[in-house]
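Take a look at this single chain, the form predicted alone, given in structure tokens.
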Amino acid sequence: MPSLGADMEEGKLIEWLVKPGDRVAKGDIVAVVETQKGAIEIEVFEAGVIAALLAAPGETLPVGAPLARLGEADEGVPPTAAPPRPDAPKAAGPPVAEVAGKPVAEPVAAALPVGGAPLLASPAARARAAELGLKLGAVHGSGPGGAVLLADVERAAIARPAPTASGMDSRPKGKPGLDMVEMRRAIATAMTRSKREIPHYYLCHEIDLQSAQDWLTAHNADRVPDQRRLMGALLVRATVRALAKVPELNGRFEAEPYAPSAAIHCGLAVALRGGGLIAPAILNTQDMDLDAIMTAMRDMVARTRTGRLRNSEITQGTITVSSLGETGVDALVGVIYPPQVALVGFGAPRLKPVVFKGAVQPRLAVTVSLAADHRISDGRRGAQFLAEIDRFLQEPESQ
């Protein structure tokens, strides 16, 4: 069970996406785990063959508990099924289905519809279907033996007809694996640890955004809406580029001595509809141009709000950017997300009277803040960092 946050103590295995004997490559998604942050897709970090599934769907396991055993590609380990849950009733038949004469370890359960044959579906799929008001019998299953998996239910939900002309949508609301009470508890735990263990210092600086806004307007003129660059992407790109001048602000303080991270995995604070906040990371942001960052941000926000994040996006962030957008307040002062060492906050851009070229003019401006770890840097270096962000935003064409 991977640690998916500084506050995480345990997680609940929701669904296996592999079975014994499957070959996997680094980065493949093999399972779905439920935490306070919702349903997280678990990636494997080494290539090999799934030798055994050591945990069953529905089990809640502490961080560090083994979920599966990975063997070498030529090890030849015979496939074995996941162990049954200790509290599960004994089935009359075999605990696993058979496909082509081989046992299938995909964790599915049979439900007997009226007048029909048993329907295979994973526990997560059955729970989500009930939440959405979908009939499992109407969902095409892509799992072993035609079993309905969670992804099948999500696809069926998206494909359903839009709400009726009356404007009423009868589908129940909510996302799988998201408990708002638990999420608030997790946020409180992480922030309490941060303020207790990290000696914060704070800086604020006002940046003239008019040149950046004019440049964006000109470059978006010939683009269709879903290809336009937004100010949020420009702010992230400027932050990433500024880290080249003050690299110590990019990293994870997990052991002495601290060493900055060469790769920049920029966390993006995403507000969830109905409350709550998650800050998954856009991996290797230093290698992305402005268009790539814009695409990654759109994808990240969409997947965050539908509960389809990967564990690497939750666990590998090296700095976090929080932007309030156009409807927020003038400024925000954040709390560092441990074990990171810095958080950058952007308030809402506002038209303000500014002295520009000797005359008072209305110009777009934004207040940027830095919360940084005093063990790693000091106010002078933090000020250099904010000045670099300012410089890049005055030269948007260089982005």
Second form
Amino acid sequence: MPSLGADMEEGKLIEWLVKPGDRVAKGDIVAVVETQKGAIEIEVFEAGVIAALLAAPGETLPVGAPLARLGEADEGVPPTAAPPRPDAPKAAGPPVAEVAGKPVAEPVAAALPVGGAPLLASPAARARAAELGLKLGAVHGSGPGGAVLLADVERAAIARPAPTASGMDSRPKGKPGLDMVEMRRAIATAMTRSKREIPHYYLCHEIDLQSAQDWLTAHNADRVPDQRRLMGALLVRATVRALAKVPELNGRFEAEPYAPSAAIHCGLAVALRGGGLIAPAILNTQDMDLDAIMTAMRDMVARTRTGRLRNSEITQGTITVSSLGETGVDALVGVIYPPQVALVGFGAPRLKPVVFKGAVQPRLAVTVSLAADHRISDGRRGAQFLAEIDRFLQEPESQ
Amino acid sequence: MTPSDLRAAFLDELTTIAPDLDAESIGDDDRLRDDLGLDSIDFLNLVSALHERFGLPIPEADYPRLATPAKAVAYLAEMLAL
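Let's see the other form, the form predicted together with the partner chain, since the form predicted alone is already up.
Up next: the whole complex, starting with the chain shown before.
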């Protein structure tokens, strides 16, 4: 069970996407684990062949507990590798009828699609299926790419015999999909640690966005939706480029001495409808042009909503951008997400009276803020960084 | 395609990009941004899906006409000349 954050103590295995004998490459997604941040896809650290699955879906395991045994790629795997343990009695609701009568050696993975293709499902669907003791693999998905949605699980639940009351999960249900109490706890832990350990300093700066907006409007006018660009992507791109000038703001302060990160894994704070937020990172944004960032942001937000984030995305961020979007308030001054050392906050872009070419004019403007770790940088460097973001946004065509 | 077909199609796309919304509980006058919590990226993903489904260009200038399910259904009906 990998640690998906300093505050994580245990995780619940939701499903296996591989079975004994499957060959895996480093980075392949092998399992889905439910955490305080929702369902997270687990990538395997090394290549090899799955020798045995040591945990069964529904089991809650402490961080560090083995989930599976990985053999060498050329090592023969006995066809009868150790079966997963049966569900702990109180783990996942009532047993599904079709499983109940069979020996425990029936591999759980047998229910998965051939080849172990990732099973798509929304967090709400996963949580409800676990509650009902339904196998996601047996539910027909009607979502994008065949993803199983909450409605599909409810339909499947109606279609099967009612479970016995004894095994029902009696936890109070809030907003579907995520355990909001746990998410609140995770945010509290991270933010308390941040305010306890990180001596923040803050800077704010108003940026004229009218040129950038005009450029976006002109670009988008004759393009189909998939090729349109959003201000949010331009703000991220300008932030990433400005880091080249003040690179010490990009990194993870995990050990002395601090060393900035060459790669920019830019976290995006995504607010969740039920409350709470997740800040998954787009990996290697330093190599991406504006359209690549745009595509990556759309994909990241969509996967945050459907519950398909990967562990690398929630554990490797080197800086975070939090943007209120069009319907927010003037400014956002953030709390650094440890062990990162800076957070950039954009308020809602608004029409404001701006002095432009010697006259007051209504122009679109945004307030950008920097919250940075004073152990790593000082106000002067932080100011250079915000000024650099401003400079890039005045020449959007250079993006 | 009747207005109720259009409404169902619209809600289908909406709940696909926002799977944590329950189609049953979405009101016709709920504002997508303020009430249902769509951000600008969710909204673009929705516009993109409607573009794919109906073959309509849906320029940015028309975005205010998609502010609620009721407005969006009326807009789609008009654009499809139903």
